[in-house]
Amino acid sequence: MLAYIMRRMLLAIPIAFGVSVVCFSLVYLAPGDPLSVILPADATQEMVAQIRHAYGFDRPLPVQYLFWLGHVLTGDFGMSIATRRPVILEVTGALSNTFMLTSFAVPLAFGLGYAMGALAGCFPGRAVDRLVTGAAVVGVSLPNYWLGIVLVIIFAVEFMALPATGMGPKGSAQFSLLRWSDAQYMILPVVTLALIPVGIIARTTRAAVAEVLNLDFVTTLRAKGLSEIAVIRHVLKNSAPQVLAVMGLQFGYLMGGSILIETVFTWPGSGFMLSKAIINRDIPVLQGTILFLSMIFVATNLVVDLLQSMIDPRIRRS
C-alpha cells in the first residue's frame, strides 16, 4: 500500500507542472491588455514601460513563467493589477468563503444523490427507479444559474423568507455562522450548488449498483443464504470506486465554486473572484485562483485513487 501511496504521489508531480504551464499560458490568450485597468488615460510611453517592467510584462514568455513559477514555489503569487493586494491573501479569503459553502454543499449533494441512487439501483424498472432516474435528469439537466434566479424570485422576492445576495448584513469581514442573521445568506447558494451534483451522483450511483447486481457472485451470494440486506451490503461495497471517482470530480466542482451561482448571489468566493478577474484583465489574481482550484483537483484526485484502492485492492496492481 506504501508503495502504491508513493507511486501516485509521484505521479501528482508532473501533472502539478503541467497544470502550471496551462494556468500561466491561457491567460495570455484572451485579447487586450491588462496594464490598462491602472493606467491613466493619459499615460506616457515611458510611465507604461516603467510599470510593464515592474509587473515583469516586458519579458518573453518562458521567462516570465520561470520567474512567476519560482516565486510560486516560495508562496509569493505577486500582487494584484485591481486591489494591489498581495495575490495569495485575495485567493485564501475567497477560497474560505467557497470552502463555507461546499461544506454545506457536500454533505448535502453526496448523501441525497448516493441514497437516491442506491435505492433506484437495488430495485431496477420499479416505480422508485423511473422517479429518481427522472428527478436525476430534470437536475441535472437545469442550468444552475437559472435554478438560483428562480430560488430568489421565489424565496426571497416572493416569501421575503430568505436573503437574496450577499454574504451577510455587515459584510464578509463579520461573516459569523453562529448568527443566524449571517447564516441565512448560505442558504439559497448551498441548495443551488448542490441540486446539480445530486443528480450527476444518483444517475452515476444507481447505474453501478444496478451493474453489480447483475454479477454473478450476487447470485452466489443468495444461493448460500444470505440476507438481502447483507447482499446488498456487498453491492454497495463493490459498487463504491466507482461512485467515489464521480464524487470526486464534484468535490473538485463544489470547492471550485460555480462562476455562476457565485455571481447570482454575489458570493465572494472563488467563482465570484474568478469572474471579476477576468473581466478586470487581473492577470495575477487569474493565474493565482487558476493554480490553486487546479491543485485542488489534482489533490481530490489521489485522494480518491488512495480511497479506491482501499476499498478495492485490485486497483493498486493496476
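Residue numbers count along the first chain shown, from 1. This is a predicted model, so every value here is computed, not measured. Compared with the form predicted together with the partner chain:
Treating the chain as two rigid parts that move between these two forms, Gly199 and Leu61 fall in separate parts.
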The other form holds:
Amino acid sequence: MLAYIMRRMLLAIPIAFGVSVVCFSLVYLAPGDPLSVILPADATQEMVAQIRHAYGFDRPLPVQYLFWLGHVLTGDFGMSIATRRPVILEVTGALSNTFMLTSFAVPLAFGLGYAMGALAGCFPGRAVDRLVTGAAVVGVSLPNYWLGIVLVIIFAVEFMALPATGMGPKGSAQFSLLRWSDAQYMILPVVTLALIPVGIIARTTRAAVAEVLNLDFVTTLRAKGLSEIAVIRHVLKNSAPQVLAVMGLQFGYLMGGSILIETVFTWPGSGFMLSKAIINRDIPVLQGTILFLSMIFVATNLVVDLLQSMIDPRIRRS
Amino acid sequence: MNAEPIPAISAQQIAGTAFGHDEALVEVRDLTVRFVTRETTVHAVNGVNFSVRPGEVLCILGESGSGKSVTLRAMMRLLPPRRTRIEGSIAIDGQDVLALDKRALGELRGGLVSMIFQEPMTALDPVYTIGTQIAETVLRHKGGSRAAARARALELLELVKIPEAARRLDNYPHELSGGLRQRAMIAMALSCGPRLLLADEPTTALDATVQIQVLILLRRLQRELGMGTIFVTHDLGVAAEIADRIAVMYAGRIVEEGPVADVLRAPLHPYTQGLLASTVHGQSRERDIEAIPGSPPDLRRLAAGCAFAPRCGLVQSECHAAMPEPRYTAAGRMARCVRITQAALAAAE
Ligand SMILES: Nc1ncnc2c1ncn2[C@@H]1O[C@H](COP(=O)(O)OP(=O)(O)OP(=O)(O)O)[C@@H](O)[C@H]1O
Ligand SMILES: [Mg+2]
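Alternate state requested, the form predicted together with the partner chain (shown: the form predicted on its own):
And the full complex, kicking off with our chain again.
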C-alpha cells in the first residue's frame, strides 16, 4: 500500500509540471502583448526594450519559465496589474472566501446527493427511484445562476428574511462566520452552490449502486443469510470508488467557485476573481488563480485515487 | 398466447413410488417458476418433483436454459421477488420454504442450506478478504466473537485444503487462482454445517485438472459431513462420478429420474439416450449435450405436447397432444415419454 502511495505521488509530479507549463504559457497564449497593459501608448522603442529587459521578456523561453517557476515555488506570483497587490494575497484571499462556501456546500450536496442516489439505487424502478431520478434531472438541467436569482427574489426581496448579495454588512475583510449578521450572507450562495452537484452525485450513486446490486456476489451474500441491510453495506462499499471519483471532480469544480453564482451574489471568491481578472486582462492574477486551482485538482485526484485503492484492492494492481 | 404448463401429478398420486421417502430432507412438489415482465412470461420451471434424502447426492443434468439454476435458486428464494412467480411447494427439513418469513429465511440460507456457484470470481465480494467473508457467515449464524469467527474461517480453509491457509485468509478473491477461489467458496458454504448443499455447476469454470481436484474434495466433504446435495452439471462424467441419483431436465421439467447407474446403463427417455449416445460417440465431453440436433424450445411460448418432440427421432403423433405424465418403474425410476409402456419398463429392469 505504501509503495502504491509513493508511486501515485510520483505520478502526480509530471502532471503538476504540465500544469505549470500551461499556466506559464498563458502570458503568451493570451492575445496581445503582455507589456501593452503596462506601457503607455506613446512609449518609445527604447522604453519598450528597457521594460522588456526589466521583466526578463528578452530571455529565451525556457529560462523565463525556470525563473518564473523559481518565483512561484517561493510563493511569489508577481503583482496584480489591477490592484497592485501581490497576487498570492489576492488568490489566497479569494480561495479562502470560496472555501468558506464550499466547506458548507460540499457536505450538504454530497450528503444529500449520496443519500438520494443510494436510496434510489437500492430500489431501482420503484417510486423512490423515479422520484429521485426525476429530481436529479431537474436539478442538473436548471441553470443555477437562475435558481440563485429566484432564491434572492423569494428570500431576500419577498420575505426579506436573508440578505441578497455581498459578503457581510462590512465587507469581506471583517467577515466572521461566528456572527449571525455575517453568516446569514452565506446561506443563499451555499444553497445555490450545493444544488449543482446534488443531481450529478445522486445520479452517479444511483447508477453505481444499481449496477453493483446486479452483480453475482450479491446473490452469494443473500445465500449466506445476510440481512438486506448487511447486503446493502457490501453494495455501498463496492460502489464507493465510482462515487468518490465523481465527488472528487465536483469538489474541484466547487473550489473553482462558480463564476456565475459568485457574480450573482457578489461573493469575492475565486470564481468572482477569475471573471474580474479576465475582464481586466490581469494575467498574473489569472496565472496564479489557475495554478492554484489546478493544484487543488491534482491533489484532490490524488486523494480520490488513494481512497479508491484503499476500498478496492484491485485498483492497486493496475 | 402462452400454452398453460401441463399440471403435474399430485403428491398423493406418487406416494409409494420413487418420491415416497418418509425421511426426505428435501421434498419439491409441482414446482413452477415463471418470470413475468410486461412484455412476456418465461416459463422457466414447469412442474418439477423430486426429493433428496439426508446424505444423498442428486445430480440435475440438462442443457443450457433447461431451468437447473432457477430450480436451485427457487429453493433458497434467491430469485428476484417482484418478477418471479413461484408455485408448488418446497420443503427442506420439514420447513415450508415458500412460506418462511424474512427472518426464518435468513436462518435457513447459509445455515440449513448453502449454495456454491459456478463462477467463484464473480460470486465472491471483490472488496473483502476471503477470511472476512467466511467469518461474516459464521458470525451471522453462530454468533460469538470476531476472533473466534476468524479462527473458524482458518479451520475451514484448512478443511478445504487451501495451502498456507493462514496467509490466504487475508487475500482478496482476485489474488487467488480459480481453484483456490472455488475452495474458499466451498469453505464459506460449509461454514455453518448445512444439511443441504446446492452446487450449481461448481467445477464448470475451472481447468480440467483443477476440476477433478475440486470434485474429489466436494465428494469427500459431502460424505464426511453427510450433507444432502443437489449437484447441477452439464457433464455426464461428473454426474457418474458423484451422484447417487440423476434427474434429467428439459425445458423446465424433469424428463427422467433414477439411480445413476441404471439411468446411465439403460436410459429410458429419448433425450437421455441422446445425451448418452453423443458422449459415447463424440470424444469431447464439453460438447456432448450440443450433439443432439435442433435447439431447446422457446420458454416464452411452450407448445402443448412433449417439449422434446421437435428434436426427437422417435416422435409419434401422440407426442404433440400433451406432455406425457410421469411413468414409474418398481426400481425407483421415472420417465416422461409416451413410448414407455409397461413392457418397455419391464425390459429395462
Ligand atoms: N431472473 C430471470 N428473469 C428472467 N428469465 C430468467 C431469469 N433467470 C433465468 N431466466 C430464464 O430461465 C431459463 C432457465 O434458466 P436457468 O438459468 O435455470 O438455466 P440453466 O439450466 O441453469 O442453464 P445453464 O446450464 O446455462 O446454467 C432461461 O431461459 C433463462 O433465460
Ligand atoms: Mg445455470
